[in-house]
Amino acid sequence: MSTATAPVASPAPVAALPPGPRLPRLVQTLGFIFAPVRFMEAARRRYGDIVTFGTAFDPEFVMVFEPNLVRAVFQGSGDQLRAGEANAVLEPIVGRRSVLLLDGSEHLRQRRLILPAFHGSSLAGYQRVMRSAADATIDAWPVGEPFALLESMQWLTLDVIVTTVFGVEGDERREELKRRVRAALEPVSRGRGSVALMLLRGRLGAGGAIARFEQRRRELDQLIYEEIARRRVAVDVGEREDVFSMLLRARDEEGHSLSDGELRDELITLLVAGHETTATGLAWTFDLLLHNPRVLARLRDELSREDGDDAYLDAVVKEALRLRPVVPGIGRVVRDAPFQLGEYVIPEGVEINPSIAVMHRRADSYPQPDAFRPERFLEHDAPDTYTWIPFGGGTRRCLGASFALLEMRTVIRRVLERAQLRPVSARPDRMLRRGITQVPRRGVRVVLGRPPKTG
């Protein structure tokens, strides 16, 4: 007579975190503001394709810097890896109900309601606001004298999201959104950003730019706030196309809309990451051009033939991106179990970070990485999701990217078909840590040499 065994189950697998520098966190707090990229390679090199780090702003957290883990880190379940807790640092600027700090069914539900807006004919009808922006922007840089084009580019983004975005009417009142836009950006988004947005989201301390920015954020909320009580009134809702609109008349699966406090987070969202990023990705894309006169020039002719594409301008797009990464890095916080990433299991509460920078300079995915060389995105084996990801990837990739590659192809090709532009300097710009964003040190100073063409 035989006895049954019975299963043995397998033992639960231990949580570990891979290794990482001994350094102390304020050395490696200090590698990562002044020297991130060296840095992390640096680690990279010695530790392997996932690190443990731990800096003053958080004592450990994992960097993975290989495609297939990304792509584990991608297709993760959205309730175990948290990207609005690892967003978090954002909700003085967005607030708690913004779709960038939400996770699991609420997230969904807003991503739902907003992603229509950003794709198809909605998408489409965008690109003559975009091209009168561009023509407004050009015609009022001055001839033979130096300017930022940093701060142009600034500008002409956030004339575009307060056009498609709100939609608001009266020159006047167009004109004092932006300015509180600005004026509440500007504290924490100089050099020391990053620390300025750690102190208010702990709210520790009242004084100095944490002291403006909530007086600055408070006024531009009042305007918000005037606006979503004005539109709501209006009879015209149902038939205008701006986005602030579309979010009005928008339902979820149950026929709710969205509260007043999620329509003002909503929209501060679109508003700081549909101008900021987009105008510091334009800053830089020009920046490599006109350091580059080879791509420059097959550009120029690629755009002048009228059987031509814009296959070539998309290139050179996607390679300024990869090279010059606005965001450098995205996380996402373990919460529930521990996740398994390749041999290690990390454990809950613990932050995975998708290293964006060095995903993009990997020589494996990118041969010759430190080269502007848009052909790579033309040809057989470019990259691919896993590879080239300045917006993120799976279902937290960034909504707004394809309005962001439209616009800033829209952008490109209308300031080269009518001006004439030159670096300032020899050299391309530094790179600059400024908040979340990379941005040019100079802010792209250029010179126009002559009065731009018409038409």
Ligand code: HEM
Contents of the next structure:
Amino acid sequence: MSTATAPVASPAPVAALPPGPRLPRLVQTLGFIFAPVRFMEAARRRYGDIVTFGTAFDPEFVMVFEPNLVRAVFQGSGDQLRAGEANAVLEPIVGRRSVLLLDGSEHLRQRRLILPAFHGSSLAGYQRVMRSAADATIDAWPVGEPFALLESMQWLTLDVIVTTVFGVEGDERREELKRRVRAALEPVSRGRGSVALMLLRGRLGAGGAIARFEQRRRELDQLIYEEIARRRVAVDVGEREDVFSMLLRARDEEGHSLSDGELRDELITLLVAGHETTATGLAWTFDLLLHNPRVLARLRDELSREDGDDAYLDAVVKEALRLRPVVPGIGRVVRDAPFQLGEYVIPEGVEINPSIAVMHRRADSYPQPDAFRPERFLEHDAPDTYTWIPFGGGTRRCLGASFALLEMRTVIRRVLERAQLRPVSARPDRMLRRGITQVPRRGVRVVLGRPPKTG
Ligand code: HEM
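Next up, the form predicted together with this ligand, please; the one we just looked at was the form predicted on its own.
Next comes the full complex, and the chain you just saw is listed first.
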């Protein structure tokens, strides 16, 4: 009898969706609305690192909670795993030609055109803008009266993005642009407005908040198109360093430039994606710092040292984005052919969602996940590209990640150098889902004890 053994075959992929809760869709919807992290963590404990859910918004989608599976999703082809399609909910504001909404080769073309504006050499010039916007904001804070840091940070980050993208400082057009951006976002960034937007999945109909939003978006568009027309004939567009001018000069491999419509959508994308997210990240970081005196004291100490660097500050920002991810999850819709993920084969049409919120709370990656402990980012086994994912990943990773991290470090440093804030509440703020982001429910209310230091 022959002793030769046949090669052991690896387990065949299962041509089915992963298991998941059998609860009615309505119950699952309520779970996602009222206690998303608890609901997802309970499902993960029961079904494992890849789970199928169904809600009123989407009858079947697959959530992913494990670094190797996340890597497989991030490394999948952009033609097969479509982030643009998953981002369709943003179309009413950013437009269908936005880099956020495109897929495949069209997406890569737009992304390549925008990328240089966010390279290291461009970023260095933006830091001065970030610092002076922080100073102006701090100078305007009331002394001894409670105010919401989130709102203050929204104006600050809007100021920064308008200046760096449009390159105009302190004039009336810039102020009008800021006003119109906030006005257009206001109806959709309040609780009910965002739910309406989600329900309609990009197909706007009649209705109070929606009609108001459409009117304000038209007013914003009008200003942007006027600005595009003005800039196209400006004599100095060749020398200007702002993102807008760089986009006007940009050419793809075939020598084509961006059309007015494409420019409009990209400018709005940068204005919207580039300010609310960073403002929310900043508000959360201050909330965590003000409720964790040990970390705040160490950070102040590190920042005051002559020989110090930004390592601890950087770790603070990263830990805040871990514990309070601004965007809790991202999506990719499977197209063209079924996608093999681990031992499962995900059919076409199904959306795969790496959960940033759950990934950031895995106890094997982050011992004591509830603790705010920046030191974990300074240790030899610091979290990596597939365990720390506040900016998503792969060819869709956030284009503004370095910009946002630089802005957060610059603003935090300046606030700690100049101001003594104290929290109004003894407890940290609770999370509130607003559209695709998670914001502090009460906006992080604080009091400035005495006038800020100058210099
Ligand atoms: C703390 C601040 C920010 C957070 C947490 C954040 C988060 C994200 C996330 C999660 C994505 C989706 C990634 C994916 O699907 O894999 C994304 C995409 C994007 N973000 Fe950000 N973002 C921030 C700041 C910014 C800033 C400052 C800008 C621009 C100045 C920006 C521009 C973009 C753009 C253009 C995309 C689309 C990239 C693509 O589809 O190729 N973001 N961001």
